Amino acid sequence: MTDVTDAPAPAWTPSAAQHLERVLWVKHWTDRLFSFAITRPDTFRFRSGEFVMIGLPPAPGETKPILRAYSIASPSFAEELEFLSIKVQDGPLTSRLQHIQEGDAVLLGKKPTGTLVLDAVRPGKRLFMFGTGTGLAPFLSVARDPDAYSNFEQVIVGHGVREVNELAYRDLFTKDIFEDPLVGEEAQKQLVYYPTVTREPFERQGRFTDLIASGKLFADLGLDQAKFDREHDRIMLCGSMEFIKDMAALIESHGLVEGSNAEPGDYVLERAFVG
């Protein structure tokens, strides 16, 4: 394995607002989806569920890097920083980012932020995390954080995708997390993985909004309720603008109130996107 710390630095120098880090590994899930991890600076601190700006040094002929917001998929205590990304062939950043390899340079912003954090929701009994596509990323972080299991009796991770092969990290939620030395024992008792597919046959099909409105989601989870319960249920949302808009309207129709870092509430959402 290449020692990424020995890789030569590019001639271009990042700004004072950026770290220059190295790629540790890359995993391609499909022709539209991949994950990667980079080295973590000793001074870099974040809360599980936050996002940060990620980019690449300028290509030949360019003077400025292109950066985009990416949710950090690893938990706050991890030694490496993990990310989940789409591949957009003509995307300003992902058209290049999808070709990174071990040892390559990646720019990392110095100021992580975000609202998909445990601090932004009020205490409750159940934590629902609904993500579509790469919107799963922040919940990969939160679901591997011991605080999630200390704060809630049940941690539910819902992942909605178009095709079955886009259920990235399915093995993590159905097998690997139960062997995790930090949260494995708690996850066995408290974690529920709830995947759904919209365009292919699968054990569960349909959009989250439909599964919630029909009551099927609650029935599948063995909950004796027809809608979210403001006293016990807390919700995190991450995905497309359309998904967030529709889900927020549905959740608010159940009486839940949006929260923030300044004022924790019943549900929170993230508006940062990758391109």
Given for the second form:
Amino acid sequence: MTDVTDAPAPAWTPSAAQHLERVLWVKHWTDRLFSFAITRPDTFRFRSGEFVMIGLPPAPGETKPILRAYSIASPSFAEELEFLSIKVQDGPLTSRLQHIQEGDAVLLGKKPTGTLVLDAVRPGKRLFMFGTGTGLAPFLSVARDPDAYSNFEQVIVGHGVREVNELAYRDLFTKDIFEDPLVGEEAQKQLVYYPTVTREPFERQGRFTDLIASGKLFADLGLDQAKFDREHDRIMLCGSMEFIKDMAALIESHGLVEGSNAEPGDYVLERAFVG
Ligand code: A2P
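Can you give me the structure for the form predicted together with adenosine-2'-5'-diphosphate, which would complement the form predicted on its own we have just seen?
What follows is the entire complex, opening with the chain shown before.
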């Protein structure tokens, strides 16, 4: 009789709910922030702005993979799936994920979902997208989708960070997107990039909540209004719990109503994922 304890452990295989994909590239922005892209299975469909579970196969000695929800930063039609991630030194996933390299295996959930999608906001004139930190990710997807420009006259991408070097994708929004074969021309006319930094000098400083409450945001955009306008303005929010809570309260005080996939509204929100 064979002693089962001597048998080699079976190789770990992903569950039926996951694809096993490969890393295509990694870009480190700072010691706290990086982007990466993975291969996209033919069968994988999502709407720009959605999130999906991402993870790594179990480390030696572990039996279960660790997965976390990540917003997909690439648009719905892109060949590769791109993500923006924080690095947390003792984070269950990102302590390992931050070391991935081209060719490494990454797990991809099969069920993307989310509310930061064009379907969840009512038709309007202006689409404001406010992200703090890695909360920019879903808006990288929506802002590279031609539907954003056909649905709205103006598309505003606000990115709020503590330090200037955390303004990831600044080159995309100040240069590269205008040369994009799909949305370049529209972006030149309709896209406004609105970065702000809170903890060091920059051309624009302050939290979005303050920039909105003081009316500075509207003045900066040349809009003749002191508040959001329920008739024309639609808003998407992504960031920390506190950010979302404070922004939602402010936006609601302007009379806007939260939407969902089932019932599109004036604004939608989602927490940026951490850990
Ligand atoms: P601040 O530097 O004043 O805290 P974090 O890294 O903590 O998620 O913050 C990212 C950005 O979001 C920072 O610029 C931060 O400003 C801002 N922020 C954090 N919490 C809030 C909030 N409740 N309302 C508005 N902005 C916020």
